[in-house]
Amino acid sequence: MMRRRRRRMTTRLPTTCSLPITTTEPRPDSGLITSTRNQELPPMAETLTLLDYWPSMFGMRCRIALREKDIKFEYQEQDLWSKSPLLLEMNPIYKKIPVLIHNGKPICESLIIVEYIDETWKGKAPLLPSDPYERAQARFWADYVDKKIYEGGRNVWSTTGEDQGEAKKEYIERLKVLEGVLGDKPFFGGDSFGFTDIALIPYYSWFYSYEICANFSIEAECPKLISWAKRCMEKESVSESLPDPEKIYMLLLELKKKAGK
């Protein structure tokens, strides 16, 4: 009795297929690896620390830039007569403060932070104006508050005699410079605290004791300049800033006393 062979049946596919191809999205837990195209990634963890000096009124421009942008940061203080390893690392051209280190990468002088900080974190709080010839102007007069002010506060407590009369009225004068530019506005820059506010305001909580070492009152000679100054102190960005000016003159004696003068 003859067996009947079973013929093997085959399938032949098509070579193409007017079928849509449907794909099923992998578990988490699945073990394969999924494309992360057009898949947005979670951020990256921030990390944010400022290297600073507590009487400097350079580091205060860089803690209310950041305050006023409410952004949170890790503050170090610094000894600027031992300074650190990570200090010298990160600036190793000036060896100064302040240093901005975002996400391990350093930022130094304090009018280029500021810009940092404004460029970086764009959605809240802008410091320097949108219009080109605004900006140009607020840079200016932040540069002239670098070049003019901080030498002249120094020459007014540093020196006595006629020398200190010579720098006294030189500083007054330049204050008065100041005054003029800000007028009836608010701010520098008007109806908003920006740039030149934060390059200025600093200062402010040294003015008392420019004024104790001198003899002379600031009020009395700039009173619009004095009144803007209370009016950035009302700002929580500017008040958590700045310290205690008599903190800042029992500083100033210590110098002074190491000074010899």
Given for the second form:
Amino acid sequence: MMRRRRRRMTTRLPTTCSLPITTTEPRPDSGLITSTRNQELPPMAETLTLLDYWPSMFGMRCRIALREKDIKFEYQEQDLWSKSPLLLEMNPIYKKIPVLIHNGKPICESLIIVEYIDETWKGKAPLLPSDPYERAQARFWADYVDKKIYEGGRNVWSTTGEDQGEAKKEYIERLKVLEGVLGDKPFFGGDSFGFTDIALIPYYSWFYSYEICANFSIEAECPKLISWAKRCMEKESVSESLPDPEKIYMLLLELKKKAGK
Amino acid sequence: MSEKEVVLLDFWPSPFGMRLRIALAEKGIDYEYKEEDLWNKSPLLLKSNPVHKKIPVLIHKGKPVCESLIALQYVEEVWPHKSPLLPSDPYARARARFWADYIDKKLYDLGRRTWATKGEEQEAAKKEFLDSLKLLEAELGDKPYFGGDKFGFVDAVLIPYYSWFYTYETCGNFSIEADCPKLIFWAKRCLEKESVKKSLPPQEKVYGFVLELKKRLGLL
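Same protein, the form predicted in complex with its partner chain this time rather than the form predicted alone?
Following is the full complex, with the preceding chain placed first.
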């Protein structure tokens, strides 16, 4: 039996490697994404796939985390109305995206995926602080985003009349809580972009849709938060991971039509 | 004079509080337990958890940590050396977090519906509840604990619900052991541990509490 020659594995991952810069910048919804400059090459025969859906805020968190750490991965767009055998096999319990598949092993639930990425690739861009209390705070506010912001936003675009008025009011209140937590810091993580920033920034790509559907301005109510969002968008890991807000709005209109609204 | 460094704001029947009691006991950490009246929340609770106003809250050196799974991870990270609850491998840690999250997403609400509803709604809740437990039983497999050879994170998260099983079974008129014998076996193994024994209230006491609660809520 011919033994394949394997590159000797060192204990340290190579830091940067000179790979050609990709010429096209694929949109998140176009299928295979390759990362760009200065990537960390995973050890030989390592595979990393992200099962995702382009407008998903949960998927975006994983894209951002992987890009923050310059990790090469394969992006696989999923059709949520016709779920692939791979998705059903990798996430049999919830059948949802995102799913990160690392060397054939699936990790599900976006915040769990982000922590996994942070713990597996420790060398670059730590996403959680090292102090246990600060880590607890970061997790708490990411959890707050999960509990309050997803549903809150959904209520804003999916209701009308008085209900929508209530939904808008409540949503702004919740965003203001986060604005208060941010305070005068550049990021929720302090001086560096971190876990809570990653949990929240994907929603920025949906703000436009909420604003149009419910006829209000989030910036007027939460200017500091929008300032923060724009600061995050200056980071390549974020701008490459968030879709065009107008595209999301078009999708929303389609979904509403399908639902007969 | 010395006030205890660790304070736990809790409510005795809460499965979320129990997991923290277990973790602190596992790690041999001395703490002050403060019983909260959830119908008359203390200023300390409202100040320590202004966002959710819920228990449990772990207060360490005056700083509050809220949400039981987050507090559990905090305890693990501050006192890592004694009885570690999470494995060191990132993939195994992700799996442990996944199952803890699954337990939180499913069991509290489904369990509640088995005692708080009637008729068709209750039957549906019972079925879904048992399905969830069976999934957990499958995940346990032949291991002594979810953590493998040692009691771990998922064990600490799930075992508190055992103190509510009698309540679910009596109110819902069904037997959990009949459908999930391995899980009951696991639960009894956990209860041999001192940390678990002293953190879980007696099942009958929980049942008495729920009867009172049902009366209060007009569900009887």
